[in-house]
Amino acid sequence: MNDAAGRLMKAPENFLDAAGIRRVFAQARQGRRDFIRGAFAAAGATAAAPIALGADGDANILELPAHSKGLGQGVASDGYGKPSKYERNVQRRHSPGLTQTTQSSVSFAPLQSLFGIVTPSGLHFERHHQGWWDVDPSKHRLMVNGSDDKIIKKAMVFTMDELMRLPSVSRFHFIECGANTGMEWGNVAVPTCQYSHGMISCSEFTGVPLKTLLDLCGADWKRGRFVLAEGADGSSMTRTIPRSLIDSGEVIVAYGQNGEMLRPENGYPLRLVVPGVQGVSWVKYLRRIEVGDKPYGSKDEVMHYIDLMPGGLHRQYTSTQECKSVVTTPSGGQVLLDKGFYNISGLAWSGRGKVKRVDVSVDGGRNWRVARLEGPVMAKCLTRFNIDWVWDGKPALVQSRASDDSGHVQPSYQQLRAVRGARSIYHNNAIQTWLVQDSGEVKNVQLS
C-alpha cells in the first residue's frame, strides 16, 4: 500500500466523508486505470458538488415504476409478516452429509447477509440432538428439586403461566455452538462465512433469573454448588451449570426471544440461557433443574463436547466460548464488483465479557488497523465492527483480531495449534483469513 493509501487508512477516524465517497464513485465511472489516483485525491477533499452515484445513463430515477402509480396490496392476511420475495436467498442452510439424519444436525445462520448484532428468530442457527418439537405450553412443566432432601427446602413444579407471572429480565446475548468453526481445525473445509462461522446467533432473551427460582425453593447455597439442567426432547440433554454463573443472575429460564415467544426449533416454550457458555448448555425444552454438590458428569460432558489435546488427553468442562471474530463482508463466496471504496464489516464476541478492540488487516497480518465498534457494546453479546478500505484491485488477505476486557486476544492458527494441536473439534477461535483475488472473488484460506 502506498503512502497516500496509508494516510487514508491509518486510523478509524480517518474515513472518507460523504463528499469524498461521492467522488470515489464518480471517478470509478471515468475508467479503472485512473481510479485509484482519483480516490486518494478525493480523500482529502472537504467539499464537492453533488454527484449522482448511479450508473451513467441510468434513467430509472426518471421513470415512475408501477408501484408509484398503482394501488398496493392490503394488510397481510396470514397475520405474520414475511421477508420480501427478493430476499428469499437469505436463509439458514443445512450442510448435506454433515450428519446421517436431520433430527441430529445443524442449520447455519447467514452471517454474511445480516446487519447489526441481532439475528432474526427465523434465521437463528439450529442444533438438534433428537429433532425439534412444538410443545403445548399449557402442558409443559418445570420441576426444581435437590439431589437430596436437605439441599433444597421445598421442591416445586412451575407451569408456564406461573413462570410468566414472576418478575422478568430481558438481555442481549450470543449463543454459539462449541463446534462452530470446528471443520476448519485441520485445514480449509468450507467456502463461506455461513458454513465456517454460522453456528452463532444473537438475540434478546426474556425470562426469569434461575437464581430467583432456586431462592423460591430455598436452595442451600453452602452445599448447592452446581445445578443439573434437563431437557424434555428425546435426547434427554443434561448439562452441569456451576453456581458461580447462577449467583450473578446471568443464567435465565427464558420463554421470550426478540420480543416474542421462543420459536419451536429454539426450545419453545422454555429454555435455559447461559451467557458466554457453549450452546449445548443452553438446554432446550427445559423440564427440570436439580441442585447438587458436585458436577454431574452427564454423557454430553464426559463423552461429548470434550477437547482432544496433543498426546491423546481430553479436556472436560471447557464450556467458555473464547474471544473470537470474523469479517462477514467481504467474505467467502462474495465478489467485489469493482475497485474502490468498501466498508469492511464483521462480528466479534467473547464469552468472558465485553469486546474491547478489533484490529483488521488486509495484508495477512503484517499490518493492523483499529476498527470502529458499533454501540452498544455489551457483555457476552455480539459486537459489530467496521473499517474503511480502498481496494486497489490487487490480491488482499483480510483478517480480524478481537480482544476482550479480560485481556484475552484472538490467536492465529499457528498459535492455537501450538497449544491444542490440529485434531480437535470444539472451541476453534483462530483468526479467519479471506483471500480477495484480483478478479474480486473471495475465498476461504488459511495462513501457516
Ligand SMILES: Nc1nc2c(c(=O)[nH]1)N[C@H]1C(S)=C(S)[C@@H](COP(=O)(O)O)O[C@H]1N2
Second form
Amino acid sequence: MNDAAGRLMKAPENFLDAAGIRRVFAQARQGRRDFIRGAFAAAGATAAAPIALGADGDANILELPAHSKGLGQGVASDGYGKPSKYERNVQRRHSPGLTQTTQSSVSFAPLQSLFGIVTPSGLHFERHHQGWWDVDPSKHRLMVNGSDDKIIKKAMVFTMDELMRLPSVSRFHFIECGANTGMEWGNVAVPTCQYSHGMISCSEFTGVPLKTLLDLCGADWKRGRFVLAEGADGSSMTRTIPRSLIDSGEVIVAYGQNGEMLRPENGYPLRLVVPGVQGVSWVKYLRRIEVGDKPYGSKDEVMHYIDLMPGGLHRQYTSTQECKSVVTTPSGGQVLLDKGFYNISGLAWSGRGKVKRVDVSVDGGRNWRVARLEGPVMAKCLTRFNIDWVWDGKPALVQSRASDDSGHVQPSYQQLRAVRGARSIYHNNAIQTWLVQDSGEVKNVQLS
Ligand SMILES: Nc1nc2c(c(=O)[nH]1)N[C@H]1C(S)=C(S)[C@@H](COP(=O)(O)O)O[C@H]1N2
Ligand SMILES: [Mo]
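Now show me the form predicted in complex with the ligand, since the one above was the form predicted on its own.
Once more the chain from above appears, this time first in line as the rest of the complex follows.
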C-alpha cells in the first residue's frame, strides 16, 4: 500500500497462507454447493450426498476413464516430442497486414500461455528482415577480420566444428526487439499481451565469448573500439557493437539455445547474443565480424532503429532495453470466470542488470503491493513475478512496475511521453494497464 506521499508501506495482506487460500475458495464455491445440495435434496438422495458433495459431484473424478483401465501408447516413434494436442492453441502468431510480406514480418510469442522464464524454442518470437533459412552448418563459416591490416594480427575463418571445440559458456538472457510494444506509443492498438509484448523471448544460450575469438585473432584492444557484425541472409543485417560490451565477455557467438542447436528461425547455426541490447544487434546467421576504430553507421543503425523525439530530432545508437514488465495473467483477451482468488503473474526484465523489485497495482496505480520474485533472478534475463489477488467482481485496473538494480524504474505512459513524445516506434517500456471488466473480460487500456 502507498501512504499519502506515495511511498510503499509494508503490506501484511500481501501473501495468503494455506488457510487463507482455502477460505477464499470456500467463499467462492459456496453458491455452487448450495445449488448442488438443493439438487440432491430434490432427487431424494440422502446417504450419498456428503460424498458426492465432497467431490462436488464431478463425474470426471468419480468414474474411471479409459486411460486408467487400458493400455497406453508405446515409446514415441518420431523421436522428437511434441506438446499435447490439447495445447494446440498455444502458438506464436503474426499480425496479417502489419508488413507486406511474411518474409519481413514478426511472429509474437504467446506470453499469456507461458510459465517461468524460459521460452520453449518452438514458441520463440521471430523477426526476419528478408526471410529465414535453414543454413547447412557444414558449409557455414565465420570470418573475423579488421578494417585495416594493423587492427588485428591475423584474420581468421572458422568452421562450425572449430568454433565448437573452443571453450564455451551457457547463459540465460532475454532478447527483445526494440520495436516491442511499438504499436502502442500513441494509443491502444492491439488486444492481447501476445501482440503488445510478445516480441520478447528468453533462452539459455550456449557459445563462445566473442572476446575469445578476437583475442585468438590478436585484435588491437586500443584502436579496435568497435565491431561490426554481419549476417548471411539477404537482408545484409549489419550492426555496430561497442568493444565495451565485448570486454566483459558477455557477448557470445552462440550456436546453442535451450540445450539444443539454435532453431533455423533464430539464426541456425550461429547468432550473436548481445545481452541487454535490442534484438536487431543479435545478428542471425552470423558470417562476419570486423574490428574497426569507429561506429559503422550501417543502414540498420542510421535509417532504421532510430528514436523519433518530440520536436523532430532523433536519437541514434540507443540500444539498451530499459527496465520493463507486463502482467501476463490476467491479460487482454482472457476472461475471469468468477470472482475470488487469483494468482497475478507476469514477467519483468532490464537490459541494465537484475530486476530488483516489481510492484503490482489493481486500482490503476493508486496503491501498490510488492510482488514475489521467483528465483533465480539473473542479469539481463526475464524474471517471473507472482502476487495473490482476491477479485471482488468489480472493475479493476491491473498494472506492474519494475525497478532494476541500476536504480531505473519503469515509467508510466505520461512520464514516457513527456520525454519521448508519442510518435516513436522503439523502446516503449511504459507501464501496461489491463482492465478487468465486471463481466470478467480483460481489455487493453491506457490511462491518461
Ligand atoms: N541476419 C539477421 N539477423 C537478425 C535479423 C534479420 O532479419 N537477419 N533480425 C533482427 C531483429 S530486428 C531481431 S528483433 C532479432 C530477432 O531474433 P529472433 O527472430 O530469433 O527472435 O534478430 C535480429 N537479427
Ligand atoms: Mo527487431
